[in-house]
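Below sits a lone chain in structure tokens, taken as the form predicted on its own.
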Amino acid sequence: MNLHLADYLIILVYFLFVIGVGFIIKKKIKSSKDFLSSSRSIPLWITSLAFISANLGAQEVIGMVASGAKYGIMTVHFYWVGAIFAMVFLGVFMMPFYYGSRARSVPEYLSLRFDEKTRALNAVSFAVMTVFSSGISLYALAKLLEVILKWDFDVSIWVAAGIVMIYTFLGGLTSAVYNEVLQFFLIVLGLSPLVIVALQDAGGWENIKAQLQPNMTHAWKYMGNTETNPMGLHFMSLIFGLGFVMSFGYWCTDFLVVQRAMIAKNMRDAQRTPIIAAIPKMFMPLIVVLPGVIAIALMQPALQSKGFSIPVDANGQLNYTMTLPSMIAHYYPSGLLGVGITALMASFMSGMAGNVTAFNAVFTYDIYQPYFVKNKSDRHYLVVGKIITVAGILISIVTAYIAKGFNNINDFLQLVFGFVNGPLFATFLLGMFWKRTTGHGAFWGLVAGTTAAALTHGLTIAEGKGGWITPLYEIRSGMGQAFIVAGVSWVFNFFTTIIVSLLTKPKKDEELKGLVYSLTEKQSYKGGKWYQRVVPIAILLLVITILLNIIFF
């Protein structure tokens, strides 16, 4: 489908707007603190929407639709098992440590709690993960433009990356955060008509259920046996691998999202940021999972007259990554097509800018400043932060080409998270709640966890991926492999950290005040109405989440 003048105008207005935000914010950037951490001055409603939008990149929007087509309604587990509980835990228990310690980043918190070698290891692994994730966003958009609009893949990558570079280079984190809010609304408004039209075309939810295998329309019912569900997972693997290790590892330790809460104006707002963000997050499956389920239903014999099909790759297999782009091309007319394309561009920019701003902060604060050039002027670190912003985007372009080897970018992304966030959560869990944890324990725990992840990936094979040592065990899906990798990495980290900590000397209690739960003064927020307090909202969210799991059991 070709774009018409109205479509191009919509895209052009969007590009001009996001770049304009960068120019407006540029006037307020006076220091490295302004550029890299927004000087902790962002209001609650902005931090909350930016918190969810930073995770709502192209890899989630396109990747979750792909997973919806590949795994069915089970994909909602990424939200109702793999997000809400961890977001609530972050707000209630972990933000007091992050915000109260005055650390500028998650690795810097690790240096305060443990030591410099633990900080360095996490900073380097996180920097690698962010550019990989940013590259996935870039690949997703370029592939979208190539398939739908027949634009050149390479040109699309460079042009799109250039626009993100302009507004992040000009306004830093603040520019990215305000654009993330705009992008959140664009994504929701741009994709909602697609869900409505496609659902009606498929004959409604009841007809979709009638066309698909039952295991594609139930979240839990068929998870008692790995052979009876499309993910090839037992429910215990899902609960531990996704619900505990990967979800808590991502939402509670990934600086990309934690950074959005750390820039709030005060402690209460910092705690409420992930909890308020959990409200729209809970209902995102309507936008990013349901279209995938509808797409696979439209390919069943009874609905093939509708004319929709998911493209196939060079091997003749369904290319699930292209599910959402092909639906937009099929259903959106001129004008509305421009809105849909803009929504996907917004998701790409949201994901990429979020990763780049996290990357430049960690590289500047946790790699460059402590280990290479100390005690320079603030102006020096501001310049370095801007240079690293450009470097991060260039590296992202390289990783975009690596992502071309996966038929579901969400599988690839979850695997990357399994290597980095999986073991890291064990380090934080012990470090924050067991004061006996030592720096040596944390460091060697991370080494053991990451090594275990690599070995597990090398000894297992799923959909042709992994098994680079020897394929001892086959896993039915790439997603299942990612969960197992994460689970194994967490276990090895957890027990290695405990053993090494018991054999080494811990820090004194005085050094751990404000960094460990038992030695930190508890926050008391009794004032205000119940819906303004952290714990009541958290409890309500958990109850609703449990009900949703029961309804779609």
Given for the second form:
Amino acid sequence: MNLHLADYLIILVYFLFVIGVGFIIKKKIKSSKDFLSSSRSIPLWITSLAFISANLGAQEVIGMVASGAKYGIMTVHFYWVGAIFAMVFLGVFMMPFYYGSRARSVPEYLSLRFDEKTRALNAVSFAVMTVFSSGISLYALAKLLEVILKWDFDVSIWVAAGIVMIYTFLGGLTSAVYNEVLQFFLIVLGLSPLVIVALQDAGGWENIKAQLQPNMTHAWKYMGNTETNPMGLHFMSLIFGLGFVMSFGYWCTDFLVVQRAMIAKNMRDAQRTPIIAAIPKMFMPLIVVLPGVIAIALMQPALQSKGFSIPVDANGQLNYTMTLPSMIAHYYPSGLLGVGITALMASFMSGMAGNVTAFNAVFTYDIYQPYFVKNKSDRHYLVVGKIITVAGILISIVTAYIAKGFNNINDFLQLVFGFVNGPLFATFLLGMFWKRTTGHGAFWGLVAGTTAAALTHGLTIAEGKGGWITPLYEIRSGMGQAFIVAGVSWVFNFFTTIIVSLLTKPKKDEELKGLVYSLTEKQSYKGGKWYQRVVPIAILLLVITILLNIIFF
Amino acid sequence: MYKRFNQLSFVIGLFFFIVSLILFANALFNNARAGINIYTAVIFFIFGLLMIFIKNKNSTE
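Okay, that is the form predicted on its own; can I get the form predicted in complex with its partner chain now?
What follows is the whole complex; the chain from before opens it.
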């Protein structure tokens, strides 16, 4: 893949704009609140697009195209089962507590609802996870540019990290959020032409369906038996593991995404942020799943004359990760190629900036301020927030180099993230909807859930992974194993929290007002058009999501 | 004019407007498979102008 002047110009313009946004926002940064939480001043359309864009990182774009090629249309489950319902639940039921409690972060909500040890456990694990995620994202970007453009790995690392550092250092969260919106449009508009030309080249959707095995073009039909679908999953594992535990655990508790809703101007906008974001999320499979399905169809005998193929790795297996870059190289001429490469870069940088801004907020608000240096001036915490931003980027760079040296670190970190994230939703669900839940219950529930996740992984094996204690039970697919690990960890957390809570003393009702459903005044928005209200639009979204599942059954 | 840089929709519009001009210029001087570049440039151009001229009271801080 060779870039020409027009391609380099587009990349350069993009870099200038994202840095320029940082300089524009810099003038508005006067306090630590401006820098770390945007002073709750961001308009709805920006928070909504930033909400979805924070999740539109490298794993989403390249990973979902790869999954589309490997598993077919079943990959839409990550959207129509594993996202929309949880986003709607967050908007309707959980945002009133996050936003109404005036907490500046998710760990701070845990501190208000439970106690300091639960907050510390969540804050430390989240801070470590985000900064390592950022490093892995950086590594993946540099590796991709090295493979497809023959760019120097070190230069790519330092240039990408340097640009993210400039705009996050200058403008903090607002700058990251503004750039996420630009990146969202770039990714969507930059990859849309690819879908159109590739779909046309493959002879349209009907021809793709004719070329592929039926289980590649049906989302649910073959999920009654693990042997008959490419993911090797039963629909019950999918619904509980992905649709409930993992999906709600991520969308409803991960500060990286929740933070985008917490910076809205008022409660109604905070509630509408994930709901409005669910609209583009619902149609995102057109951009990130469909290309993978088209790619695999183009490799079928009847379409081999089109000349497209997914590269193979050293073992002779299809390297699905390269599906999207290969399609861009195949279909995009000079000019549009620059747009495609810039869109890929934007997805990586968006993911990295999201992680860094969540990291600096949690580190400053939930680790540094409560446990190290209390009661200092706002100026002090602003400076600390900026220093932590730089430190976060530098740790990301170190992580990227570690990932380069040890390929398995990516798998290892993803695994640990799963252990920590899996059980988390049980803590929030009980904390928000059962006033009897105690701080001790929440803390030991999290510990039990994480331990159960590690043990389940150690006792099961799938595709050669896991079974490090003893391979007691074999699961057909790695994805199925991830869902089962998450499900077990959730159940252990849920029941441990209940048992320990019943044995320990709960907080008084007065202390839980605004933090627990039964003790909080319900939001009622009278007036305004139906589409400006939270519940009607949430119901409409759920109906459309169910219809989409039926259409692609 | 400078104040409009505080408006995110203007910044996004300007970005796509500039990229569309680069795509147009590239299609003009480099004929190879120019069609897709031109189609995309037209979409970016229209989207860019729409974003530049959009009047959104909420997007101005």
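These numbers come from a predicted model, not from an experiment. Residue numbers count along the first chain shown, from 1. So that the term is clear: the rigid core is the largest set of C-alpha atoms that superpose within 1.5 Å between two forms.
Trainee: Quick check: Ala462 between the two forms - does its CA shift reach 2 Å or more after fitting the rigid core?
Mentor: It does, since the Ala462 C-alpha is displaced 2 Å or more between the two forms after the core fit.
Trainee: Taking the rigid core as reference, does Ile136 move its C-alpha 2 Å or further between the two forms?
Mentor: Yes, the C-alpha moves 2 Å or more.
Trainee: Would Val398 count as moving between the two forms, using a Cα shift of 2 angstroms or more after superposing the core as the test?
Mentor: Yes, because once the rigid core is superposed, the C-alpha of Val398 moves 2 Å or more between the two forms.
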